[in-house]
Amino acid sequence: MLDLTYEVLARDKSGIQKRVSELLDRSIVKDYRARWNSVCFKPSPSVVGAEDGSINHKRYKNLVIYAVNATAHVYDGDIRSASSADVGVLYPYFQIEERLHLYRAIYEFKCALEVIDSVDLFLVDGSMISDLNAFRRLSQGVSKEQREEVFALLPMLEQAEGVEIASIELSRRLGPDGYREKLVFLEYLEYLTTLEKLLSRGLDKLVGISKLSTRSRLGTGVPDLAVFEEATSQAGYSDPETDVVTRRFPVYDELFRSLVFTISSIRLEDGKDVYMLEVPREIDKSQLIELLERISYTSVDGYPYLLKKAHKEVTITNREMKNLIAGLGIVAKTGREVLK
């Protein structure tokens, strides 16, 4: 079958290459270049923090074994960290992918909460708007009565301390009727609770940095980051714009929907990559430049060093996951044995 795939590639190669070259129309590049502000940033000393997390898993026919970890680094002359990890069982076997990503996000946010009060600036890996819009499917399929049962546990989620998935233990209090849906809704509430705490305590400190983004401000269908990388080469930023979250939330709806996010494409050093910056507040160009100079203080090769360090330390590879499973000594079927 691979032979046929290579034949198709050889046959269609020129057409594919032509299509790729057409994606960035020169008039689009010109429009984007006009929206770029070139600046040579002067690093400004600041106490900076950053976080990242990772999750991996192994599926079996009746359960999932997962490993999750996260770390938050702080640089104040020396680097110190708050880190946590867990290996556990995901059961019941329901909405696996969303729940795994939700677990990772909870660990990331809770590690961030361990250090947020001690920093001037805290870098979040990814987009906070995307975080707020994620996992909405986990709140569906729950009746009014079932929601009330789960909401009764909300005060305990809000009071939970430390870095762990508190809803795993609290789920023992749920009745059997609609248990799967209630459990997942409870986990979703813990995610929103953790994000609300982080936003409330760090609203003036949080900065999201995204390496990839599909956002296209001019509606071209080509991501802004890709076009700005083609259109510019100097350090600087794109004209900031604002965005809001319009969807509704089962808890903290007033806070989440009141947020105004400022978004800009940024390059910290000449010739380096362009990233998306996002802050959960309105700032003008002068405030954006000041913020970028503080980020530059702990950046290496045009990217925040603490984010890179956190990413390298938390990544759970498939090989490491295999070793963790071997350490558990689990004997179970994955369902793929017949293919071997």
Second form
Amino acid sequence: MLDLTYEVLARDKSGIQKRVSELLDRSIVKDYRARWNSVCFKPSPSVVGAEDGSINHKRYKNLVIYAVNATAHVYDGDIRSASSADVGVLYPYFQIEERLHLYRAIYEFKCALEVIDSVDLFLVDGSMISDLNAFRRLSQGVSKEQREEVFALLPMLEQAEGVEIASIELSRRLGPDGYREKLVFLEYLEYLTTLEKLLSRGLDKLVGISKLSTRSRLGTGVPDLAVFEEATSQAGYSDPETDVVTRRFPVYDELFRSLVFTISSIRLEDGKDVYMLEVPREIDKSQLIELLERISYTSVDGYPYLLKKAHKEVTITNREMKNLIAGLGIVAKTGREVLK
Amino acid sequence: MTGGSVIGVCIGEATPGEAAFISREMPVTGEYVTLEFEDARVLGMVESLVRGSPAISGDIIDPDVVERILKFEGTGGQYVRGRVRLLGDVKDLRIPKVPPPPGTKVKRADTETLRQLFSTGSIRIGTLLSNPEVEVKLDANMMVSRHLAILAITGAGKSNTVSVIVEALIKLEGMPIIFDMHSEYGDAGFTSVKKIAPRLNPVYLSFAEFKMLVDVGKDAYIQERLLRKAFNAAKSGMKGRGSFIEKILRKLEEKADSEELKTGSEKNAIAGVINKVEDFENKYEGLVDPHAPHILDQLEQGSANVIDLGSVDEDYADVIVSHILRRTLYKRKTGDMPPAFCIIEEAHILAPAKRPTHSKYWIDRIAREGRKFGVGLCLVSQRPKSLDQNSLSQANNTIIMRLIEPSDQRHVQQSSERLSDDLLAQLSSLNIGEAITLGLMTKIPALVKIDKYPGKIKGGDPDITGEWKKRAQKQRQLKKQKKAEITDLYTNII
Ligand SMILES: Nc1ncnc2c1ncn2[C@@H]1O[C@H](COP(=O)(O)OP(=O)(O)OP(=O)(O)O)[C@@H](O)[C@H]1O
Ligand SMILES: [Mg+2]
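Which structure goes with the form predicted in complex with its partner chain, now that we have seen the form predicted alone?
Let us now look at the entire complex, which starts with that chain.
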């Protein structure tokens, strides 16, 4: 860091402090208490599943090595699990960040599919609406003919079994013309195919839980989660809202756009954190309470335990990534050596 | 020969002397294991264990959270990590030249292998803590000739250990000599015991010993010279009647009456010496006995020779111990006595680290020369750091029981290179009667449950509440009696 930063801080300190205290002023958010429904949830037994995934990577000048983990846990008196892991080379060197996220999501969904039929309730980390809206860029820059070529592989994507990414194998069938773009499009289709399977098989089971939702419909300028976190402290939920996805999709367009999501900020235990809950169906307040009571059954410290467990287990740290690379015995340049 | 069940597998980096492992089962510390690699079967000891669960990490701050997690996880997902000290190939106990590779299986050592290592000596002191089927037998030759130190906090079981060893020595027709500082051993019930009263015949004392008992100070040169002359005259067969002490007194009085003494200070000096010798006679009446046989002539082979020092003061104990040690070493040199094992209780009093004593000199000499002449030392102490470091480091064998103070632990470690940090860390968690044995008397270090000596050692924990009760009862009875007497008296009057 430049020393100049300290100088700037010293100069602007009081201004920044004032701004922080303005933003933290509880009086702004008091009005929103009325939208909070305090409930003391009585845990009600049900078979719950949850999944999480993680990806880490190392960039070299001409290639990227990634490692991906995903795991799904089910609690039915005992904890059962389905897991998968992969280490691979991302090729070609194109749209890296997004594709790595997409890989992770595919692994997560496929793990979830392994157990979804055996649970009453399945928790995913994050928001399905965001999942649907994500990766739009990956369908850009592909011509009509190229799309047709990729669509021809769709049945094979749909039939693919197991947790691996099928596109990697199928990509051999793609012609050289616009190969990069076609491959990325193919991967995107695999993502949507998997998400479609999960949504149709888990329409009445799926629940998204996000810790850091940026959804901000209250018009306060801060995320809705933060508003309720400040304004309330008891267990309960905010008045549910509904939402839909309006964009167009290259496949399953009708299905995706017909989904109605119910969204609410929730707190499972007094004094604990507020999370954003999202289900791909319309539910009323009493159904929401029933759902939250079933989630409470396997929650610890106000958060679903299986989600926490899955997260802890899959996280690939940078150190572990280094060990994996060391295990491969690769000597390649990252291009950063000159900076050292 | 594949040994017992697999309890873990090596991970991480290993050295030829040490390896880390993980396990699903719970081994116990001190447990013996074998590792097979590079055509060798290597014995190891589990030295430290860590147990944890990734689900219940150290950053949880709410006990209820732990309860809830346990509900889901049960005891599943726990891991045990530990360290093994590699002690050597089971055949020859040679430390392997290469470390075990990661993935090497850690197996429980089987009873037969352990017996070959621990049960070959002739002094049974107990069983392995981790495997009660394996007797721990010490090599008597090594124990006696290379000396032994028994170190532990008070009440940990030192005297019990001594008793077990002494009883075994009796069976071997050995010659244990116990300097019994607290009169614990005389009635302990050894199968054969020779109680020896701490009586000294002054004739056999050296002048230094005699001077100490008479309490002639270091700087009293004139007194010392006068006393020495009288002592030598009495010793060299001075004519006339009376005991040794009487002869000395007579000699001193003669001197006082003679014309030789000119100055006042010389006159004062001789009066002082006479007073001191008379005081000495009173103070040690019954202990210093001109008719006592030589104390060494009373020793018996095949018995516990218990020299009761419970009722004598420290100076006297110092003189008697140094006297016996000196004579024992001498008699062994001339071959007039069987090999002996001298057990010194409260060794930190007789051989203190910070000041010289007569005993310390002889303890130190036996520690250095005893091996050649077959005189063994057993130093027993609850305060290792107050014990003379020279003697302690000559003790090649050690039995360490519960020791809490870090400074004591470090002190012990400095004098015993075989005590690793992990073993050291165990010392504060040993229970009564549990010990680590180190040194040449065992092939390898062992964690031992010492046998409980069946007799009764007096030094054992006293029954305090019982004694209170007894005394209170007695007092009540006395009161009652008095009352009865008074009522009696009154009724008689009326
Ligand atoms: N191996 C053993 N098994 C069972 N009990 C034991 C064992 N060793 C000692 N004890 C018990 O512990 C108590 C103390 O033992 P002991 O007198 O041997 O301790 P110590 O270390 O000599 O103590 P101190 O420092 O006071 O002399 C006794 O009551 C004894 O019976
Ligand atoms: Mg004792």
